[in-house]
Amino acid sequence: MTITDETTTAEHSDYTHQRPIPREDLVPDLNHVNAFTTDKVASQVIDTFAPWARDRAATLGGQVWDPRVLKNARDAQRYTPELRTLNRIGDEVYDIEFHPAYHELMALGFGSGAHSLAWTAEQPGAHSARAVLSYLWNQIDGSTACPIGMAYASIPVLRSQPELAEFARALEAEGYDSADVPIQHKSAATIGYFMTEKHGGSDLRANVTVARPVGKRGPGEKYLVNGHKWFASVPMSDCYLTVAQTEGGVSCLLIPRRLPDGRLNNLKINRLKDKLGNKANASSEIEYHDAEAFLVGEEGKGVRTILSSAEYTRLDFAVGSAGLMRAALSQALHYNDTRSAFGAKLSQLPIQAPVLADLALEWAGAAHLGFRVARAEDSRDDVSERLVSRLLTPVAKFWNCRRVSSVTEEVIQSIGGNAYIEEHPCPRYYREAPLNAIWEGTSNMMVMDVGRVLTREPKAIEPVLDEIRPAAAEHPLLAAALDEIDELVMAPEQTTRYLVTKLAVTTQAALLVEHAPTAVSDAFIASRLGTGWGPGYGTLRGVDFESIIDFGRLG
């Protein structure tokens, strides 16, 4: 049967008269909003503790939701690094090729000073200012946050040894130089950490990689390193901090990627890791074959040297996890404030408002906890602040890095299927989140570290509890939590996740009482320290949902 033109025209006419989807029903991308100036917590930190850094933070904040930067972050994860072991004529090169988007992100991140401001600024509050920059950067991209954080942590280690001043100066530079040449010919440098071996895992004392002196022994002297590393982060860096067995025990060494004459430094990259997330960051397995290195610190003190650096990387992951929560929360609130259903904005629906408020509480507590540890680093001349830093660093690393995964998952739920599509930023957040709890010490390692602090430095708990007591005097639930902590710390050898969790949440509550609106702090205390809160998000009851959600909004 032949379809007549009249029938075709009629059907076409029916089709064209179907109601078009109105533009207001479609949620546009979150773009062109300054993630710093509209963030109530980050702005407060800068205004209170580092007002001199406001313009710098605002400049980076303006990049977070810029469409070009968002595209770079997505492209860098889609087009992953590729290892090239040989060049055209068969020479070993061990080169890693990155998508141009990766290099653009590195230039933006290192150009912002997010890696070095804490060490180069002469104004007070430099660690707080750098923490805000890291918090903002983690909203952009977690893969490049890794080399940024490693540079931040390594600078004081290298600065402490005059023989390595050249490396420290190159790492401090605000800029990015991707050229694969000796560090002596670079305007700026990056650094990697090569610690873990396949059989040893987190136990660095079990490592079998060895280093022997070329001539004299001692700090700054040249050694030759032989062995392997199972997790070698950022192998295209200009230098690497590593650990190896020496005659004096486990020692820390700095290995340049290229020697002063331009030759590759006897290092082989076996393969790149295919990871769950963090895909734009090249993680590798490597071998040393008489790689030239410089001893950092004394022989046998390598674990202590690395742990002094880990204090800063762990802080960075606590702050970075808060930043990742912020990015996810921003997406959730943008979508739910824009999309309407059942006659109201999604954020106003009684089934959704408790979820969004709960997520805002989680972010607020995490951000304040991370920034409190950064503030302690700003006052290390004060004995009490050094103790606060020593105890709360592993506490914040444990708690913030545990909670970020649940936040990213709940945000995807709050948006729905659109947040499960790779074009949306949320899948990146979801895959990135679990790594923060693994890198630089798993959750159990953080609990063990808290136990060591309470055993070796029992007075470390006192300034933390003293800071909580004024808030506890006004809030019975907080006072009860404080009493429970007092009992638990009497047996630090029994330190468990329960104690560390209680320390984290109680500290967050006290910080919110001091710095956040009453509606936020009261709801946090009632839910996190009371009995009426379920294990999932959205079980808040009897609180001012709108005030809490508004606190979490950008603007």
Ligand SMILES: Cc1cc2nc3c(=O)[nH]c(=O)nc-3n(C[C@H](O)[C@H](O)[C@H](O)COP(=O)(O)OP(=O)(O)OC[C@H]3O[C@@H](n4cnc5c(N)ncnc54)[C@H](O)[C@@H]3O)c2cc1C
The other form holds:
Amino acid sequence: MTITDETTTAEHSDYTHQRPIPREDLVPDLNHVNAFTTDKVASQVIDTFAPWARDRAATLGGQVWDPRVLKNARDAQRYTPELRTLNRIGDEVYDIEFHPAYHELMALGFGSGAHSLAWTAEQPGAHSARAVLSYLWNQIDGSTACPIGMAYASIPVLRSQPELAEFARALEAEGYDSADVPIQHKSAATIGYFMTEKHGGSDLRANVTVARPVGKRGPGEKYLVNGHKWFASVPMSDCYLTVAQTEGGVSCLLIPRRLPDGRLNNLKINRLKDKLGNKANASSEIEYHDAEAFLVGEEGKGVRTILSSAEYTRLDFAVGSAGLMRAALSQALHYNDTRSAFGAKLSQLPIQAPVLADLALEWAGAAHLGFRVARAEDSRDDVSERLVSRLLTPVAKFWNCRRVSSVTEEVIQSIGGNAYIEEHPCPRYYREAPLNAIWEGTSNMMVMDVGRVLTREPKAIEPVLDEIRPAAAEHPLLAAALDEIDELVMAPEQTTRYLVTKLAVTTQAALLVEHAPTAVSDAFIASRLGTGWGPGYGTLRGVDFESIIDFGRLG
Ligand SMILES: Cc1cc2nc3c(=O)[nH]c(=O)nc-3n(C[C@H](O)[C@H](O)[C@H](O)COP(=O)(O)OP(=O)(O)OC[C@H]3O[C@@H](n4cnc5c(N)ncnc54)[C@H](O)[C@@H]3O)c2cc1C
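Moving from the form predicted on its own, what structure would you give for the form predicted together with the ligand?
Okay, now the whole complex, with that chain kicking things off.
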């Protein structure tokens, strides 16, 4: 039979004993809405700081809720990558086989410029524009967001080493080339970051992998690497940045997967990890056996080199977590605005409206915070913006990546049982959410980093506080929070999660006062900095729920 919009479930179901149900009470999939043009925060960022990127953002925004893209995102997670160590005749190949959906996602993501626009656009606001693309991409898929973020972060590192120019060029290219051939023969490339070893990922100085020069030692020279890496995502990338001990100390090296003559470099992939989420992304355990590499930067400066690019991956995960919140919120509002219970739309019910408004506040704060850090990257020649970037990058990575898990959990609650079922995107969001708070530095590492900044560059706090002061003049709760921060930063060696949380929330509040409707900023300040609200979502009281929910709506 033909199913039409008017058909009732009883008519198109085999369960003929069911009583007919009006179709308007069943919530269809969220499809065919442009995630960029309907997003008030992302649109404002592009219109204000990078209007030249509007068409590009609108094109990617049109893909987010496209049914084919959604199916690819689901299939790529469901049919997980497999490692093939040997080919038919017994040669070691260490190939990863993916479902075609993964390759389609990679082609779409890398074709959008989300990995390189910041470095190639030569336009004002290029980091802001790229951040919006990444935010949109993270609404589609977190597994491919990993290689996209790593490519973004690696380009300045590779550009800084002239011998690696062809790697930088291939990574900048917009497009995806999955051929497993030397980078010299590729139209576009991907890169992995292999740092974590069995005994720990936070303390890179404890790495036991070693590298020795083939001839001359020094930047750009050839080395041979021996050792292991316990977490190595995207192992079929064309090259990997890694860290290893040299005579000069912990150093950064670039390892091509294939050598110029076509041979596979001397490394083995032992197995793929069976993970909680992020399942379409192959994460492996690998060994180097005299793997050929190029030294990047000076010997002994490896941690500094890696951390210089971690600034970008951390920004990317802060923005990506805001994107994941946005995707989850969009699902929550779509469902709650469509479905009725007890005679009203769910979003109008007096106990549900505060939940949805609270989730919208969390997303709005996270999105503004992430985009603010991206904006600081756009003005790195300005000393105070450089300090803003240095301090707020770990703050935003800490806070956005922590809050996204609670948002995805509450969104599932707000939709109910239908969001617990694998056909719905929410289980994917829920499993993805905790990861951003682990890789590229755990939450505690971000707190330590904030402490490091406040100790070594105490002036970094000033431009951040200066930006909050005008809003604090109008909002006593914000002024009181600033006083507390002033006191806490006097002892930077005692930096705690409490201080970093305060920095995050006060910065978000000031950004909302400047850029969002008053109903949103007032409710954010009252609930995040005042008393009289509980620790969970939905305990807001006495605020304009409908205006806040409306700010979060697609449209
Ligand atoms: C899916 C996935 C993919 C990954 N992909 C990659 C990859 O491609 N490349 C790569 O290099 N790594 C990768 N990682 C590893 C990731 O970067 C590490 O897990 C992370 O850096 C933390 O290291 P660890 O797990 O060894 O924890 P540890 O360093 O052992 O830390 C454990 C806990 O102790 C805390 N801790 C440690 N030191 C301190 C301290 N001084 N003070 C307070 N608390 C402290 C940490 O915050 C954490 O909570 C991946 C991880 C996952 C889950």
